[in-house]
Every structure is written in C-alpha cells, then in structure tokens.
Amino acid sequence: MTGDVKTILITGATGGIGRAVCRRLAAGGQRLILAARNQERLDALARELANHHPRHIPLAVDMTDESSIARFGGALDAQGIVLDGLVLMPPQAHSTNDALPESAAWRTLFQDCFIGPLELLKTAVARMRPDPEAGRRAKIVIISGISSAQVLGHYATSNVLRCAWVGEAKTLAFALGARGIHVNTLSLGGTLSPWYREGIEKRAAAAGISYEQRLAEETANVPLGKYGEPSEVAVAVEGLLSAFSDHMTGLNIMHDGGFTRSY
C-alpha cells in the first residue's frame, strides 16, 4: 500500500447501505473487498466503483455457511490480502413479538446472525497486521441495530442477538486493543434503505394515506424528525475507520436520529 490507501473489507456490499458504504469509501481511494453472496451482483458493483481504483476484489461469501467462509479466507490468502478494516453487517433477524420462540429458532438465529458472521470476523482479523508504533491501525466497524440499547417490542429475537453483538464487540476491544485493533459498533435506527422504504410504502397503503403522511407519523418521535440516509450511515462508517477513532474502541454509538434517550 501507498499513502493512506486502505484495504477495507465490506460485508453485504450490494445491498442499500452496504452499497452506500462501499461508494462513499471508494470516492476516498480506499480499495475494497466487496463481500455479499450474490458473485454477478459483486461483479457488477466491483464495475461500478472501478473509476475510484481498479482494484476493488469482489468475493462471494454466505456468512451463514462456515464452509463458505472457510473459502472466502482460503480467497483472501491466495491474493495476499492484508486487511486494515472490516466494516460487518451481519444478517438480520426479521421482526417479531415473540418473545420465547422454540430452541430449534434460536439455534438457527444465532447461527445465522451470530456464530456465522463472528467466523467471518476472525478470519479478517487473522489477515490485520496493525503495528501501532508505526501509525497503523486497523479497524472494525459492526452495524447493528438500536434495540441494542433500547429493547423494541417487535423486534423480541434482534433484542437479544443484537445486544450479543455489544458484548461481543466490547470483549474484542479489551482482546485485541493492545494489538491496535479496534473494534466499535453503530446501531442504526430507521434507515431509509429501498426494502425499508418498501416497507414503509406498503403501510402507507394499508392505512389508506401517503407515504409522506406515514413517513411524517413514523418519525414524530425522533428528535431530528427523519429517518437516517444509507449516506448518512456511509459517512459514520468512513468516520469508524478513520484517524478520528484512534482513541476509540469498545463504543456503541447510535445513529438514529436522538430516538435512544438514554444517559
């Protein structure tokens, strides 16, 4: 590497917010490995962002099949890759109310949105090589979500998933700070992604009213009285892996318009 050019990985590239990130990086000069399941889809954004640097990797990886990442590592090393970030966004649980659902599902969530994508985050941590007497760092960005930090009632099984991840988080801070690794979460609120403005356009429709009035009434309690922008998020994130959080590790920052009130 030259300069301040990095070497980021990027979990869930093609999606709303994964492309957002991915874009506002590559505007930087950083050079990216696209990670997402989809290999025709990474291929057409590795194209897209091809003007920023011509050496963005694309690499198809499903983070809940620990064989498939057994090979994206095997990937990464037959290219030599050193990595200076991680940005991790793990699968989501979907919503739900219930609050005790059978063990067969937990297993399976935590495979899926826990065990499998901490996998992916060892093997990118086994490919960092920070040296901080130098000024080099690396660093790790996990996107959750606000329950988190404030339990929601439909969303019962991201509750306890996502505050895993916080735990997890501020263990890896204390296990790997001394190597200058850090490792910080960011917790998104609504997220004006396509599939979440979807979801907002279709209850619009059963409400009988239009999205700007259900937009309106979504938001009233959030502070800044919006929704946050896969933009906004991108330029958090850029943030997280920057110079700026060199002083920073272990911390659970919101992004969710002042909606956690919490001291």
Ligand SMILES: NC(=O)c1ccc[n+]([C@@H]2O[C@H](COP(=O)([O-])OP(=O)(O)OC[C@H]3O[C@@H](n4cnc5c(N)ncnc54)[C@H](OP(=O)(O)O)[C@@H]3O)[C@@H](O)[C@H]2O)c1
The other form holds:
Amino acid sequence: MTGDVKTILITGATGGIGRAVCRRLAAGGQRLILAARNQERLDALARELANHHPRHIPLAVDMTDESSIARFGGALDAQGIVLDGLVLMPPQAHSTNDALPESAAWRTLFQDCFIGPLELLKTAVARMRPDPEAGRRAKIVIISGISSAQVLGHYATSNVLRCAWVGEAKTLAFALGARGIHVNTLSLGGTLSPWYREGIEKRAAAAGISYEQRLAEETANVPLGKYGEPSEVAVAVEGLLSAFSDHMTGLNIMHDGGFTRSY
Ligand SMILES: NC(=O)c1ccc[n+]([C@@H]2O[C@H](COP(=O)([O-])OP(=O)(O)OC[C@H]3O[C@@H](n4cnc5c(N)ncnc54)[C@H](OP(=O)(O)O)[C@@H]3O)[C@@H](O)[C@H]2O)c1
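Having seen the form predicted on its own, the form predicted in complex with the ligand:
Whole complex next, starting from this chain.
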C-alpha cells in the first residue's frame, strides 16, 4: 500500500466497532465501502462520513447468504471497485455452554459465522489488484475474539469457530503472501460496543450494584484494568491496514488489555 487514498471494504460497518473503524479511516482520508444488512443505517453512516470524503459507498449484504454475497460482488463490479483492504467482522456466535450442539445447529453456525463470511472474503480478494513490486499491498484484517487463543467456558461453539478463522487466516497468509495480500487476525477481548455495555448494565442490575462497580469487578483480572473501547480497536485496525504491517502476515494479535495468558 502507498500513501494514496485507499479503498477499504468494512463489514459490520454500522456496528459499535464498525462505526469507530469507519470514522477513523474516513478521517484518515480513505474511501470506504460500507457493508452490513440494513441499507438505511448504511446510508445514514455514509451521510455522516461524507464530511471527510464524499465517495463512500453504502452497499447492503447478508454475509450468511451466498446469493446476497454474489449480488454484492456484482454491485462492486458495476461500480468498477478495486479494493486495497478488507476489514471482515464475521457475525458473532451467541455465548453458550453447550459443547455438543445438534448437527443442524453446527451447520447453521458454520454457515453464518465461517462459510458465509469466508465467501465474502473471497469476493473481496477477487477484487484486489496488489503489486508488491510497485509497493502496492492489499491488507485483510479479520476481527475475531480471544477464544481464538484460549478456551472460554461460556463460549463453547465460539471456541471452535474462532480457531477455524485463525487456521484459515494463517493458511491464506501463506497462499496469498506472494501476491502481496496480507491476512492478519485481530482478536478482541471485551469491547464496549453498545450491546456489550447493555450486558454489563443488566448484570449490574441483577447483582444490585452500579454499572461502574460491575465494570470494575469484571475487569479486575485484566492486566490493564479495563475493557477495550471501539476507538482503540479502530487505531489497531488502521495500523494493520497501513505500512506498519508491510512485513507482517498470518498473525493473530490479541487486543485484550493483556488478559490472554498464553504466549
Ligand atoms: N464487542 C465485543 O466485545 C467483541 C468481542 C470479541 C469480538 N467481537 C467481534 O467484533 C465484531 C463487531 O462487534 P460489535 O460489538 O461491533 O457488534 P455489533 O455492534 O452487534 O455490530 C455488528 C455489525 O455486523 C452487522 N451484521 C450482523 N450480522 C450480519 C450479517 N449476517 N451480514 C452482514 N452484516 C451483519 C450489523 O449490521 P446489520 O444488523 O445491519 O447487518 C452490524 O453492523 C464482530 O465480528 C464480533 O464478533 C466483538
């Protein structure tokens, strides 16, 4: 990648973390392809970001549905879009302690959280034109969670799905490296998206304590003593899309305040 304006596809663009990433990249002058299912929310985000750059493109896609992804690819082609980067946020599996779900449940989980989003990744890779000899690199950042590196008791199916992504990312790093396409995973610990804050509020109410008390209890075992902010994730994503990662690929980077104890 060079210092020019880049075109970056952001999935989950309208979510708590996606918005923060979009705001940061847009402020840095990048052109964004904004993707999620709800077109109205995408349009509103594109209007908000237009202060920075008028050419952001809001394009709806359902990452779990391959026909929707095929239409999305067609829409990218119709607008002649060549991508310099992809920030992929696969839908998150609900937390569960069920280590042995029924086969049908597993099939749905793998389709929604792995196979569908991987189809979107393939769609993006097919529209990247890196040229490492000319210093033009393409960067893929897969947003994952810390169960990619350790078993979490209350995330039984997520433990499996997150590891599948780490294996896929490492495999893709080898397969695509010579073309100048980098694939890194950013594994998040608790990050204060609106839905995550609501969860803390509910747990605080159930325990009869304040939000601040509950937050302090939950983060007592995090070395940095806090959950992450979406704006902090945005800084890390921006770095991984930049020249900072020009000699880095296949990494699974923990963004967890030091919580993960494995090396
Ligand atoms: N927050 C955390 O603590 C945390 C921790 C670990 C990992 N993560 C990961 O971080 C990413 C973003 O999390 P978040 O907290 O920002 O979540 P969020 O606020 O719930 O946002 C989710 C985003 O994904 C979009 N989306 C959901 N299902 C989709 C689908 N089938 N196809 C296309 N887009 C879809 C949503 O928009 P629509 O509903 O309009 O589609 C929304 O833009 C996720 O990959 C999550 O697994 C978060």
